[in-house]
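Take a look at this single chain in structure tokens; it is the form predicted on its own.
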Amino acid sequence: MQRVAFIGLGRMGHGMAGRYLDAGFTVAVWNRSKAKAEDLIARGARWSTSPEDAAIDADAVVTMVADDDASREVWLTKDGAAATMKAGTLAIECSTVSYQHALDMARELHSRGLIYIDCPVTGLPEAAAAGKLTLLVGADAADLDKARPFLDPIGNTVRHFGAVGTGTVFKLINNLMGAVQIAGLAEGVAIAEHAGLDMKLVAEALATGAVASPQVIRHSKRMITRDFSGASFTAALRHKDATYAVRLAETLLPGVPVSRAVLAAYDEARAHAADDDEGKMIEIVSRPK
């Protein structure tokens, strides 16, 4: 039975640590919260106390934490999950890391005898508890081979743009594009209501309009009723994302104008808004300046 170590169990990292389990797998889970564990714990998976002790005897890790800092902690502190993996061990990371991350853990990992597999995903938490996400895949192909088993319980669809490092370009293109339209979606919005239009008439054009795109649809609703229950991903997750995106985009380009107006505008919504739904950008630009 492949063993498999799960770190992180936040909105999406839970439902797909337990997808591990619906697929067989024996799984040990680590996160800064226990609380998080305790269902994951119920159904079989065996809590660690650290992603060192997550790491024993794993075949493959996974880990899907916040940021550059929260994924250095976990595979390479004194208690990360490097420190016991096997030579040949597949260290898969789901998190959204900035593409300088992504090549440095690879070059770490590697040689530590190590496989990196830099693969962060798109999709809700709901298609996470599902094993619906699309996995953005940057690997050796052969690597890409040995982990595949490891990758077919949390994702149906696996696109591979390339060497280790490619995945995670493109989930910063997606991201910074989803950020540009929740931006653009909020300001449009906000037009509308100081130009008193009828919003039920403007949430129906929007979704259904030319400039639909799946963030319009999900997000138009919302900002004009103003609920934002059920949040999947906060403002401070999105300015985190830009960042990392804007910082590569100067590196390949002479200017990216849209790109850093975009990261301004969530500077402000991670200032007032940090830990709340990035839908609140709607809240942000309607303020009286």
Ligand code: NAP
Given for the second form:
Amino acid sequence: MQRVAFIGLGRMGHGMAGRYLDAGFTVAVWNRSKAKAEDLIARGARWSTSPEDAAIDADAVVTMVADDDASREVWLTKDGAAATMKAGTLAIECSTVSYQHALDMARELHSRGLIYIDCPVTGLPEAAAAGKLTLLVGADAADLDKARPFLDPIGNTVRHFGAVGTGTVFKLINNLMGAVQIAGLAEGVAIAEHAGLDMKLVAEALATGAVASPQVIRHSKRMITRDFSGASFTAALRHKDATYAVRLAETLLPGVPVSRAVLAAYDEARAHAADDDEGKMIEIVSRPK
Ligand code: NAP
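Can you switch from the form predicted on its own and show the form predicted in complex with the named molecule instead?
Next comes the full complex, and the chain you just saw is listed first.
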């Protein structure tokens, strides 16, 4: 039976770890706060006292934590997973990290005989719990082949962009464009409200017209009704992704004025309600200046 260590049981990681249990893997789990692990432990996961403890005897270690700092902490500190992983073990980073971080981690873990692949994901927490994520992979082809048995339970689409780091490049572009759409939508909705339009009609027209991307469809309803229940992606995480994306852009294509403007908008959204739904951008845009 394959053994997986799963680290980071937030909105996304909790459902992903559950998928390994459903698929019959032997699963060790660790999360900074233990409460989020309780039901997984009841379903048969082994609670671990640290990432290092979780990684003992694992064939693969999968991480799903917030950002670069959290990733560094769970892989590389003295209690980090790398301390006990055996040579040849897979290190699968599903967290959305910066491009430079993915390269640094690959180099560091490779020097310890481990195989690091970046595998950020798209899909909401419901897709994570159903094993229906899209996996955006950066890895040597041979490493990806080794990783596939550990990707099957969590994703139904694998997009292999090339060498380590390339999955992260695509993920950052994708989420930067998402940020642009959501911030633009907030401005459009606020203008429509101030102009006194029938907002039921606006919602219907947005959801069926030429700008009706999945982001616009999802967030237009939430913004117009100001119903942000069931937040799945926070302003803090969107801001983090836009920051990493703009940092990458600066090394390749300095300028990107739209991306910089949207990053500034998400600076404000994070200050307004970091741990709330990213769609609360509408509250910032529509308040009197
Ligand atoms: P979340 O619910 O906020 O969970 C964040 C996780 O990171 C928690 O397990 C948290 O531990 C852990 N963490 C944060 N700082 C840490 C630190 N310094 N040391 C150790 N652990 C730390 O976030 P999420 O929505 O699951 O997102 C996780 C990752 O997936 C992020 O990189 C995000 O960008 C990406 N992502 C999210 C979505 C989405 O729809 N939510 C979609 C695609 C990708 P605690 O539980 O103890 O706080």
